[in-house]
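Coming up is one lone chain in structure tokens, specifically the form predicted alone.
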Amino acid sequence: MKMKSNIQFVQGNKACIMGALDAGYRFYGGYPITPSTELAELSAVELPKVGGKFIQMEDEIGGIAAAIGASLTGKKSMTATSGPGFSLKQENIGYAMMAEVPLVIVNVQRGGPSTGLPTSPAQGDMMQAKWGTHGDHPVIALTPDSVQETYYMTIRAFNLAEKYRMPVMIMTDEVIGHMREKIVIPNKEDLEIIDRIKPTEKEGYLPYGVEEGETVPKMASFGDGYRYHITGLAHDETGFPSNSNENAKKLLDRLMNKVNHNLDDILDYEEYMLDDAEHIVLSYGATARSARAAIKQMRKDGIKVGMFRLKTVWPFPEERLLELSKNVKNVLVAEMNLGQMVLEVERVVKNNAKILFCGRADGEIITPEEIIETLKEEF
């Protein structure tokens, strides 16, 4: 007999960790920080009831370096953190870009800038998620704007991790992260979920060699008996240091076809009431909710306005925005910081539509009259 769905009442935090042990997460590496602290707590009592260990570090770069080893071995790996957490996790980051390691990276985002607001909600990491780290590379980003997309998404963001042998980034807030509400956990049979592809002979393995027309290497686990050697240096198909420029430039483009090869598979995005809109609201993540009362207040008033609310922050779904865009007399961008995704907005729309901005930094979420005034201002 097939089970009913499990619906419960959580935060979240808790939807995030129960979506990453629904997708096979057994490692957690990390150092509590508000507001992302329930991630480490939870992990702490859930994983060694399936198995998995959790290890709190010394620092955050101890918790991510541990947990890449971990994901080094074959293990599912997560690590969370916030604030300047994330700004010290960044080498690391680009070490997993580089060495293609799979890898979950949690940043529920709070005030800053340095210790900034602990407890109050921002979405200021916006930009670091995508330029933190030094040096060319993808960056696959997501960003949920309730607990039960949390729960979702989390998985999606281990798949893409296994599917694309690199660290995947959840960019939630403190007001998502700490809210709860009613979700629906589906049967786990009912579940997509995607495992690294594994070589199967250990002749002649190459640890970053593909096939022809292929980006991402299939990928041995230490201590399963294959030559491997890893490193954050530049390197040819076997792992080790090359200063070949011509292997560099092979390698790096490589990396940035992962992405951009696979858009169609990773951009996600939402429309909401935009097939007769004459203005867009452009918005994600907790500020997103207000964006979509404000919308329904708005239409009550006769405004035909929409909203196109990012899910997949980064890669940037520039191509369909661009085509909205050409249909609309203003693009407002609603988001808890002094200006970030506008520029990406900015930089997409260009004379096609006016930017407008709604933006605060205060550790006060954006309200629907906020954003409501703000539209009105134009008319």
Partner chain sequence: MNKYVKKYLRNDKLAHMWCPGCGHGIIMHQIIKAIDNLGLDKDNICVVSGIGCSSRAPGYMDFDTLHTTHGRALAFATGIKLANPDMKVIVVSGDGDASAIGGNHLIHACRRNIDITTIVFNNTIYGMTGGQFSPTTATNDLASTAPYGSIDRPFDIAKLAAAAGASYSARSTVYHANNLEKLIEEALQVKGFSLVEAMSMCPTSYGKRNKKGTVSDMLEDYKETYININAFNKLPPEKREGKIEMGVFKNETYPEYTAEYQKLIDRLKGDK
Second form
Amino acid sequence: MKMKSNIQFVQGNKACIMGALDAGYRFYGGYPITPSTELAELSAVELPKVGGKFIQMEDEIGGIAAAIGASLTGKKSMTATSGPGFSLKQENIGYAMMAEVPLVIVNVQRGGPSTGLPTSPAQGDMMQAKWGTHGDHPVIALTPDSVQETYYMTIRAFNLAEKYRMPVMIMTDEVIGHMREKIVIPNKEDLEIIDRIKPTEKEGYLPYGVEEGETVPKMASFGDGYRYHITGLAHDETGFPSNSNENAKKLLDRLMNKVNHNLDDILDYEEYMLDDAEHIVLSYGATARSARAAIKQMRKDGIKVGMFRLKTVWPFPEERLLELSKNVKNVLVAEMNLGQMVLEVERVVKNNAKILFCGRADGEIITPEEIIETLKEEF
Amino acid sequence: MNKYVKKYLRNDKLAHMWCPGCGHGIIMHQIIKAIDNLGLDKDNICVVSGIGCSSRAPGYMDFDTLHTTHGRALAFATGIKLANPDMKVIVVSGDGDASAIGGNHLIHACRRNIDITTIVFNNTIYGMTGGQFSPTTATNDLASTAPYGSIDRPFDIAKLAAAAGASYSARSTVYHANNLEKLIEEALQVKGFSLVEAMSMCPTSYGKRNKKGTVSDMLEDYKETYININAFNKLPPEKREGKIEMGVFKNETYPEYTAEYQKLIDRLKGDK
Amino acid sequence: MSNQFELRLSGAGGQGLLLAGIVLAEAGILDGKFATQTQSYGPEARGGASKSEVIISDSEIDYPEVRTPNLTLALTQEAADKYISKDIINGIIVVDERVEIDPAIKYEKLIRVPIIKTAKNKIGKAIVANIVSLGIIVEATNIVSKEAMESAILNRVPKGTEKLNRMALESGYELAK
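Please could you give me the other form, the form predicted together with its partner chain, since above is the form predicted alone?
Once more the chain from above appears, this time first in line as the rest of the complex follows.
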């Protein structure tokens, strides 16, 4: 007996690299850190085989910087990290947002703060993903809950990064990154792969200029003869620094609108057993697996409960959650931290339903029983 | 108009933002002259900088130009060069940018011997932000954050690069402009990591506070202080006092990083 | 979740239990079932006792950690002391003959057999103790088919060692009979 050639039993971190390669991934810049190290190791193995490049930089900051530099030459680039490394990368995440450089950043979350629990799972960087770098900026962050989904979400992360010219984060966790599961690899022809749109006319090229009503400028690669300028300073559509308040507003509005005007395309979530639900469990990543187990158990006991699972934590699917919350008694947020996305839920749900919280940050995944108990306390 | 300015600078972005008497314009001028001497293709040159006065230079230069975050120019440049080894990648950086916040990237770029030419605009001060001391500020010099004289010992950037494994390392000054041009031209031809440390005066944030006189006095100082490394080495120790070496500190051939990576790719292809 | 079978394979680092866990899960997949495998990382995984956990199920596996194992394997005393719980009724416990089981431990069935000695003396390589263990597990539980187990092993082991590993697997079957 042999497994079908399109079936493999692999770790989440491996599925991430498999998805990346199928999306056209060609450059890794990073620094090894547990529990994301397999992403660096597998990139070191696979990239040179497809003519891509892997570089282990001297530190986390250099890792993301090199990946941004490579992306400017037209290569689909990734950097990967965990906790402490995610903190170190924040300044250049902001740079990539400001300079509008496509990039995938994978954070395999571990226990924090500081060095914390290097080999244990957590979901404690959710707010950091949104607010970690200084200033206002758009964020896209995805949270896979299985090895299979890690594969597809990595492809999606590259697609979104290329389409919207911005860094996209995959906020996975140690459980999903390290567990092995079956993955079915689709036919390459069935995958939608998106590449950045390049300009065709050198004359009058505006690296940060868009047509009326559009938000994403065309992107020339360094070396293609466009000879243009990129800066992290506030800039006008020519790419050169500008101190004008009017320009700064125009730029920031456009950056935010890249996400805000395209929510239909970007937002992704799963509604599980919500049709008749009186209670919603909102969860994401590894914790959503416990939530699903808890819901199956409670359904057996006759409790009408379902799950709203975030696949994009950022942008947050607030419209849909608000709608759903109007028909339920409780919204229970389960996450491996001491209260992060629950703040967003409180902001959105307000008094429509009672908000319950089930969280822990001790390095252990939340159990289905803990979720059940939190909800049952309300009965 | 100067033919180099016309050919290599973004004339609509001039006049530049540097203070009167600043040496940085001379260094930028010598860089474009060296590029012209070598007949390099404008479309295939990328100039990368970090943050500071020096790092504004790329904005004026008509190539693909990248103004990055403080200290990280070499890390961005490493990504560009490795992803597109055909490009000529030049980093312009200040003394603080290159040897303080970016010091780690500098020594590792040297160690890898990646084919990037780095020009350090060394004015021994954080000029743009009003004169805080840098890793190259001389001991006892005054700075806004060394109001009683700096107690720090300075780096010698050219020697640091040589020791860290760069193929090529040299130093000159804006007084010795012709020599500076020649060294940059040499550096641009090196297949490996090359660094030219260009001493540049900052009359506004360094000269005034340290009573260095006029800009001509500061240029005169370079003339008196900097002597060729071979002449320096022949001097008896007591006569070296107050003198600083300039010229080529190192010019060696080592394996170059992107070429080694290409060999790896080719080897894996062969294995198939 | 009665159709879900949870296993904890433990022993000393270097005894090949990570591979055993993967092979077992892959055998489950070959049988058309769902499977997950997780392991301990970090300082815990270096030397000392280490574990690899496998869940095999007829349906999708949600919560991925093993809490009340239906079977626990311990090849060393240290692993047994660390990973066999006194607080639950353990399912099947499989240990090497040299491992002492604390009388306070409750279980459904205990299989205490010469796993390491069989690997070393009968097969001639201590390294195949993990495969001998898999033979015992399959014989004792039928959690995966023998055909799937044999295929899963042969798909993973280095070329040239197939015969050795097949012998080890069959010795495991015998030990559990």
